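Given next, in structure tokens, is a single chain: the form predicted on its own.
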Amino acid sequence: MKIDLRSDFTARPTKAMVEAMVRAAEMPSGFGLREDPTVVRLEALAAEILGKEDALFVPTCMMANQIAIHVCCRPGDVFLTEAEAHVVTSESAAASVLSGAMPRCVAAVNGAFDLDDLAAALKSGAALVLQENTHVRSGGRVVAFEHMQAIAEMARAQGVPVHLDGARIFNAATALGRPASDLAQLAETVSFNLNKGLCAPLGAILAGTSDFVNDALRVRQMFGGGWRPAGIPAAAGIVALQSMVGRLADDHRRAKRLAEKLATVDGIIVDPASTMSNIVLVRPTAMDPETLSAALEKLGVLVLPFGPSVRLVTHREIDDNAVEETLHAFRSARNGDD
């Protein structure tokens, strides 16, 4: 079997995940919107870690990100993020499309706003501040808790919210040593994925108010998330934030292990201080990237082309092993070995 390095949602779900949906399965589903009790313990669940009013089950967190902004902007409204955020990069402009509000790019470095520029941008208005962290693009790094409480604070100060993309939320509550709703008391709204290094198979959580969640519920069944059932895989969700949360750490752990070795393999360059968290970026310089990941593959690793670099992520199916194989094989591709 291949070593899947491409994303952490390509881990599978625990056998207490499936072993929780076939129950689930079992039993009467709900028909109205919040009325399925395994959705309602897992968004009470949800809320409760994260220290919100409210929570709701969505499909996807491009969707819980895109109700958020729908809420908090009209039509013509500017947000604030920055050019690498995943909100602007990877979400087809639904932003536009969806509730006509446009970002506007904060000067940022690894997903840090810079401050006087954000303070620059909240005098000329905007109806909402979107923040990611951890930060995919620059490789999964970690925005310091301090450098959020910064953000909250200004943007509070002019009356506007904070919706934090918060993807792999608990992979940079885990990297600062602090629980997630240190981070999530910092954002008014707060999206997550189950299906990361969490290992649900899918779904996403959206939490906020329980007035922003009234709200949020009419526009997820607009955007078409209302699904029922879906009691099946709020079971996998339950389960995984009760057992998932605590073992990121070793995700991390493989990670640096990954940065260290592969930065003194000859060909490629790795800075193992970037990798903050889940994510390893290795950018080759003897072969480009499609190349570097098509010898991989043939030696049993997948990896992602991700712009001049490749992109490797750690889950709960890399193990210690899975990383000594995939330092093996680097140095076989970067050799020319088959």
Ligand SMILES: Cc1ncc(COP(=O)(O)O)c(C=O)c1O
Contents of the next structure:
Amino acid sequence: MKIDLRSDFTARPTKAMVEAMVRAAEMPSGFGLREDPTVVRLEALAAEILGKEDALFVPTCMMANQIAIHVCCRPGDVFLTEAEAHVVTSESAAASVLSGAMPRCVAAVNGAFDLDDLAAALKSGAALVLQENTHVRSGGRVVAFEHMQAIAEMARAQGVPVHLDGARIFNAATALGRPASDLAQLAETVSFNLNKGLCAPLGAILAGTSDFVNDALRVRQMFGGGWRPAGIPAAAGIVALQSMVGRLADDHRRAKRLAEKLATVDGIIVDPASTMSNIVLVRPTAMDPETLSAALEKLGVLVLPFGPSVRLVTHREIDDNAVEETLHAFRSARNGDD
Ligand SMILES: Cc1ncc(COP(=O)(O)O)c(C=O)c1O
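Can you give me the structure for the form predicted together with the named molecule, which would complement the form predicted on its own we have just seen?
Let us now look at the entire complex, which starts with that chain.
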């Protein structure tokens, strides 16, 4: 079997998740949008973990982000983010098309806004600040808690809500040594994936105040996300929240080992200090990322060409053996071995 490091969403659900899904499949789901008892339990658990009044189960984190933008922005409004945010690079201009909202990109380094630039942008008027943590394009870098605090203070002083695109909020929380609720309290609304490091088969959460979630429910329907019956994926989501957060530290440790060892291999550049969570960016110097990725695939290792680099994401199925085999494959790929 191949070692798949392209994304953490490639990790399959655990046996406990599969069993929970089977039990949920046997329960009546009800009819209403928030009637399914398993969905109700997942949403309550997610809200509790984040310290928010309410939460909504949605199919994808992109949908969660777009619902938050739609609830907070009127057509013609500006929301503040940065050029490397997922919402700018990878959400197909959805905010402009679905909400008529324009992203204004504040200067930023590795996902952390330049605070002077943010202050200036807030002064010229914005309906929302959208912050991402961990920051995927920079290789899962973690925005410091104090930096998030500063952003929240500045936005709140202007009466502007903050949305945290926390697709990997539990990785950020793990890296910062804090509960996810510490990060969530620095944002009015929060989105996260259940199907990345937490290994659920699909689904995401959008959390905020009860009023916000009432609005979000209407917008979710408008965006085609009124999925029913959703108890089966929700059951896996509950297991994910209850049992998978604690193991993310292992993913981080393995990503760090990959980065440190790959940093010693010729023909590629890796900065172990920038590997702060479960993502490693490896920049080949002697070949292009696609060629390196194809060479690794022949050796049984799948990585993702990602700009000038290839991306490796650790997850539950990447154990210590897989790390060693990956290191071996990189050394062989460099030598042109087959
Ligand atoms: C930071 C960030 N936000 C949002 C998303 C979108 O998640 P989904 O694929 O569930 O829409 C991703 C996916 O990789 C992400 O990394």
